[in-house]
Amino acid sequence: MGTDDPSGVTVLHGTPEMAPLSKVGGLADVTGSLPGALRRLGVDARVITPAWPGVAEKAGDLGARPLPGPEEVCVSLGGRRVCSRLRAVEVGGVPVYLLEEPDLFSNPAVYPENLDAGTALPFAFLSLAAVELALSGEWRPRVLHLHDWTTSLAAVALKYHRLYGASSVKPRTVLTIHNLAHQGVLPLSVLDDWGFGPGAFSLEGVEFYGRANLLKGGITSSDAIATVSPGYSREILTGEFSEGLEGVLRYRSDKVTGILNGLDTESWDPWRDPALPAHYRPSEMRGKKICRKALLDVCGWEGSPGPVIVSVGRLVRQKGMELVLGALDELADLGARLVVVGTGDRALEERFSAEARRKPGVLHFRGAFDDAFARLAYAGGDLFVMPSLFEPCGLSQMIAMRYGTVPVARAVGGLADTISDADAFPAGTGFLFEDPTPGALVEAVKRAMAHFREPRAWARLRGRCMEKDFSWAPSARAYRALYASLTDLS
């Protein structure tokens, strides 16, 4: 696996999830695709990440080749040495290096439901192999690009490790905060045991109102900060979406930047999906209709002049969706139908469910996710709703627009850096509105339908939707000219 960037810009990505390897949320989707966008501009880009249960199976349905390299990672962690078997393979093209160690990585959810000193483990330990393999191996990155805090710790090793820290030859840092509600709290005496020096528990190390901060560790710790768009990363400076952390924020808020996430554009393509009826594209839009009789057909409804609003997503506080479960009523006598898929805090699927079953003829509820229907839902659907509280980026939005489904959407994060309103701007491309809150979503869903009702209106929003660059190329091109500034390489 030899470097093949000119400008020698070599990266290692740290992550607890990579697609599709292995799935919880939208990080995955990010280091999934960014790494494979970035070897395609010449940057020689690679990914450390454990193999949790199932991995190395998916990894050999997929193909993936073996490739040269290590075979063992230790670390240090306090007085231990701890080893994991380290397995090297090519996944689309990306050179992967896998954390094979049962007794770490056991948890196939990835993320514990609660952390502690024990559930934190396996995520120090991938942050000091990150560490380890760009300290100590043959191909030594020049940056260690970290993702949430997860992989925070490998920027406070480089500096407080009582071993890592003291290498006269450090690779510099990004850390990308792909959502600044999860944060890794744990007690302070953890980070004595992991190996920390003093200046660790300081504040400007992890400490953080007596308790230990690994994201706080890694704001402060990282040469550069940067969020998944530019709008989240304005957001979290300000007390409402900081979570706690806006006086640290501020204080580096010169080394933060936003860059928007892109979409598999390959995966997420209305006219090669394989899983819909029919497939288009906006030279060609009659696959559009035949998806959207196909999603009345399965949710056993008849075709009628409203419009169909569909959300796919976590039913989880962030995303809002308690403003739908609000606005139903409301939405019903509008004459608009929605489809909502999703799973996560049970409250609301409970809560979903009791409606569908009150109003099967206004709400079709899936709670379990189904990535067939999920597709269907979003070629066959002609508004996306997502009234999220904050949004950091967003996918969902991007690939309805991609599949010629209008999206209405509060003006948070990246919401409002991927949407334009349509009533504000001659080529605007959805529906945006402020307040959280039933009323506001409902009078967007009005204004969108005032548009739905004039067919040639509707067709060119719904283009322009459509022909949206969200590809990764732009964001790999950013990330590239980030990591060359902080290796003084142009």
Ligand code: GLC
Second form
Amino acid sequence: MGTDDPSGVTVLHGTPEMAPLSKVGGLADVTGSLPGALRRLGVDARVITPAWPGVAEKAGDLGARPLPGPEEVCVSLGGRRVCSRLRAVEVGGVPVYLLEEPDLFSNPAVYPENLDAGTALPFAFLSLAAVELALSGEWRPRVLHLHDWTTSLAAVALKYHRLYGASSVKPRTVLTIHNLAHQGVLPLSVLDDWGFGPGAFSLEGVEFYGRANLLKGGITSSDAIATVSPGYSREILTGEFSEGLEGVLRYRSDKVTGILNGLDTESWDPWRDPALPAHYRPSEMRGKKICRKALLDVCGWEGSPGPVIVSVGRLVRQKGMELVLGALDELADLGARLVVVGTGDRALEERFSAEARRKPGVLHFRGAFDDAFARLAYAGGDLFVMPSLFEPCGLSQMIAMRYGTVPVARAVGGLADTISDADAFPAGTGFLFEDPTPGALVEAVKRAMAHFREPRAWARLRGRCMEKDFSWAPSARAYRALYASLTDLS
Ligand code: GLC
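To test you: the structure above is the form predicted on its own. What is the structure of the form predicted in complex with alpha-D-glucopyranose (GLC)?
Okay, now the whole complex, with that chain kicking things off.
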């Protein structure tokens, strides 16, 4: 594969998940979109990612074109040399190096339930394979772009690994933090097993309260750190959002910048979405009514004047769905109905199922991954609720806005960066609340309902949501500038 970047910026993204090949969470959407957006700007961006079960088949289904490239990558893990087959393919215009080693990348769920030296090995391998490729491949990127704890070790290796740390020419490193809640904490002994020298054990390295914290190592060792929204980059310097890492983050704060994620505006387009019964766009909104009716039909509901409030997302503590459970009766009294789509935490799934059985006329719960239904919910809803306790960026609120569904969200992280309150600003696009309580959520819904009752004002508010630009181009430009600043190519 030759270099086609006129500006000379070349970057290899290391990631455990990349849509549409593999996907657990929002990280996959980012690594599935950002490299392509960078390439459109002339950056030679490529990706290295594991072929978890099903990934190779998916690549085949997508018609991934084979590319020339190394067929194997071997890394030095302590005394051992461990190898994986490597296959270079082009997916959606982006060169992707697939690590095809079924014994190592055997977990279809990608992330292990319990992290230990054994279950962390695929991620250590992925990190070192990215380094190996960057240092000795035919194509040598100037920047290694890492994502979350799972590839943080690559930055640490370039400093402290017995073999890789000694290289004379090294790529610069960027670490994007998508979520500080996951840090990859392991016994310190893994470092020795994986070939790291004494520097890695230090305060400047991976050591954190007597354990190895891989994300902390990424934060101390990377040349630049990005978070997925400017708001989150400020919040993580405070105790409430830092997950214990505020000291390290403050120490590195001059390296931290916030770059808002974009959205794949082709896949998420109500004018073209094949999952919808009717299409619409700001100048032609009739289709949205048809989608709303179709959503009500699926839920077994008759039409009524109250708003349909929708939530689509993982059912995990972060997303604050406890608040929705706590607000349910009051929302019902206000005449609202709720459609909740999501899977995750068992206990939360069960509570939503039980509430849906108790109040079938008010709550429809879909506890399964159902892309077509999720899309119908985005399109058919009036309001979109996102009461996250914290939200590094968040994708669902952007999708909802693009589908003309007005967000009601907590004023945190990327939510506060992408939504402006319609009662505070004439050009507002939603309703924000501060306190993580059901009462604060209900108050925000009440404010939204006051607007909802005024059809003309509501149509304008919805139109403003739909016209917001969430494309990847601005983020890709910001990352390109960051790469250029690190490689003296600016
Ligand atoms: C994580 C964060 C989410 C963010 C996504 C992509 O899933 O929780 O807020 O949008 O990563 O960066």
